[in-house]
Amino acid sequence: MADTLIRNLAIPLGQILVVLGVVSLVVTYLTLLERKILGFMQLRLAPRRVGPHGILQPIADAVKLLIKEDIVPDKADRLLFTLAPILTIIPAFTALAVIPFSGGGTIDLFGYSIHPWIADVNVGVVFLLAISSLGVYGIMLGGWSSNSKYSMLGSLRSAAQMVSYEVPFGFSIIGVMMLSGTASMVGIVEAQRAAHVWYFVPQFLGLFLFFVSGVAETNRLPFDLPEAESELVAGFHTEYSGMKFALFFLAEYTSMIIIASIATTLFLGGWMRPFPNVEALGWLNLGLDWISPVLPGVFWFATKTFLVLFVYLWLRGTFPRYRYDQLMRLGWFWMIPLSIANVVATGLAVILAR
């Protein structure tokens, strides 16, 4: 009985707490990294006053948000106004459950073997598509319940943007599932090992469509029209402050990490090092496999995810914001037809290769 409780309750609960703690810490310092990179690209000083080189700035920002007065507008719907940020953060955290952070072994702790992922389900990709679509409901509720024209316009923009880019987002993944023959996140990484190629090579167009759609779904520049400071003040979260605003902020950056993790898993070989089937390149694991077979996978997964996140930050410092009609035209005239063409071409290639 005790053994069953440990395997089915204590270990998954511990995995969830570790993942949420690590991701929250990464989000905290991702904000500092973003400000540093943008400061470097725009030839100005980034945060430097709180701690050595500003390293404690994220802690100061978090404390400020926690102790800041929580203001609710007089005519706002208080229940939905409070519920909206919670509805946004829950899907973002839930999506982490099926992300394989490493592979090649297990962590042995007190006689129990622990996998470096919370769950490996055979419909992992479908689960991610479903759960990632729910966050927009929190944004819509937040905009509507605020009783503000700026918030309402921001939420409407977010809904239209989600509808326009959800289709190419889903189609861009289908090509990977056709090549791997599975919807399991772990299975897709293993399929890339068996095929001796990362799927960004045969699915370069799919990776491009997936990433552009992911940037649009997370409301990041150049597709941050639901916030658009110069037009809508701050869009759907104009009336939010304190902890509720922090939850929207946490959800946005967690969603960025989710998109980067999915791109790493589906297109960049997941936890595998470059050329994983070539034994002579084992030195690329930097000797970490001598400590634990899981550590090299964690290192390579984190490295690839960071590179994808860097592209996110680079886009913000490089591209101007699209106009709304340009955003819609890109989605319906280019992204959707290209994603359908990618699925058809991949299907033909799979049939001809058999």
Second form
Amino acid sequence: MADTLIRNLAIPLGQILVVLGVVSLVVTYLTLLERKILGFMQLRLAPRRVGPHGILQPIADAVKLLIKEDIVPDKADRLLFTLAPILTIIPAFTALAVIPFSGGGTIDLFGYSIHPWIADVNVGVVFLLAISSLGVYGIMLGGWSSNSKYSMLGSLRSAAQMVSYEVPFGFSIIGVMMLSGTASMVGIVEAQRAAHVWYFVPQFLGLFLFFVSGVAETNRLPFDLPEAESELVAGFHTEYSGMKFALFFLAEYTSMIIIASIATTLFLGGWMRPFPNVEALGWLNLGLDWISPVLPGVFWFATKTFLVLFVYLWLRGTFPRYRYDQLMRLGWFWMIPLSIANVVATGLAVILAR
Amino acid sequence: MFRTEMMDINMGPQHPATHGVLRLKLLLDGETVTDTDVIIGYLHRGVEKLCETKNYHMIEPYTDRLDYVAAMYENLGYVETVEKLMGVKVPERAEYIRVITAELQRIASHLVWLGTHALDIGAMTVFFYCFREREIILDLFEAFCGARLTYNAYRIGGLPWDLPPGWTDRARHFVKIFPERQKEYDTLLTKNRIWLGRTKGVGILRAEDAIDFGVTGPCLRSAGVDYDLRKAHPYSVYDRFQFDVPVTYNCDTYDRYLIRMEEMRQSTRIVEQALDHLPAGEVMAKVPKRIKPPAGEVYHTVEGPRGELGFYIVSQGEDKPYRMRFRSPSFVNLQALPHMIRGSLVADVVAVIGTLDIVLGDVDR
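Output block for the form predicted together with its partner chain, input the form predicted on its own:
Let us now look at the entire complex, which starts with that chain.
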């Protein structure tokens, strides 16, 4: 009885707490990283005041947001206004459940072996698609319930954007599922090891489409239309302040991490080191496997995720913002046909190779 | 039962993209702008009236505050108008220094335009790059006249001081490095697909409309009208320099971008030539401490970064102007805004405000 409880309740709960804690910390530091990288690109210093080189800045920001006055506009729908940020953050965190942060072994703790992921669902990819599209509810309701015109325009844009980019987002993943023959995230990584090639080589178009629609899904430049600082002031979160605003913020950055993690898992070999099948390159594990077989995986997973995130920030430093109609045109006229073509081409290749 | 409704939306006076205290009342059908009401007057300072209570020397610092992004031109326009009224001959050296500083000011002003315009369209990095170069110019101005924004740098009859030692070398250094720096903006924007998409065909202002509205400066030249006061009615010593006036024919935001980029290159050329031929000698003509121009009226214009900058003075032979009037390009150009954005999207509104390059100090006096 106790054993079952621990196995099915305590361990998953512990995993969830660890993942939430670590990801929240990573998110706060991602904001610092973003400011540092943009500062580097834009010839300015970025935060330097709080702590050495500003490394305590995210904590200061978090404290500031927590103790800030929480304003609800007079004519806002109070219930939905409060609910909206929560509705945004929940799907963002839920998606973390199926991401395999490492592989190659288990962590042994008090006689229980624990996987370095919360759940290995056999429909992991589909689960991700389903969950990630829920975030738009929060944005929609937040913008609408503020009873502000700028917010409403932002949320309408967001809804249209999600609808258009959800399709290529889903289609771009199908190629990977066809090649690996599974929808389990762990299975896809293992299939890449078996195929002796990471899927960004045969699925480079898929990766490109996935990343572009991922950027659009997370409302980041050049697709940050729902926010569009210079047009809509701050779009859907114009009226939000304090912790409610922080939740939106947290959700956006968590979604970025999730998109980067999915890209890593599906296209970049997940937790595997470069050339995982070449024994001679074992030194690439940096000796971490002497401590625990899980650690090199975590290291490589984090490195690859960081690289994808860096591209995110790089885009923000480089590109202007799309216009609403151009964004939709790009989505419907280019992304969707291309993603369908990718699926068809992959299907033909799989059949011919058989 | 179900119908779509037009929506009124106030853009400004506090809005990140209205470049000051401009208020636009937009009537939106979805995101399409069907009508615009431009509401100004939030920065009204009554400068014209104020000037009529001050003597001619005391007016000059007020002109700085008109267009604070290109204060050097306001100074230039004003002192040249009074000089024309009085018939003062300004020493050669002072004229050359005026041309150098004024053209540097044009570059500095265009850099603010480029930075904020790009920021409105979402390209953040360009903004910081532009300010890096603007800082160099402002440092030069600070060494020249002690101020970085409101210069009060010229005097009726010349300049209060000569250039400080080493200034010309620093200016030469700037014109040498600036073309390289400008290539960086080019790389980020000129062929960028998103930038092209956001600016091509946006905010069309045809020549006949531009002339009807009285639009001048780069906005007029983008419509194919070759009208630059430096060539059309040469003032100061502009007729001695080789430079081209860029003209394009597509009348859109992208063309205005190209024109201002080219104007920065041409200004660099002028500064280079002026530095090469900078004569020695006095910088101040003999002008009485208490100026009493003869009775009469005068209208004088200079080509500011935003267009025709005009000064109208009526003198009754006293030490104060009887009537003072400024023709500010931002104010006149802003008239064309409703015409330019009718039927376009909300996102285009900010692009068009940016491309008009208005300064609200120049609009609301």
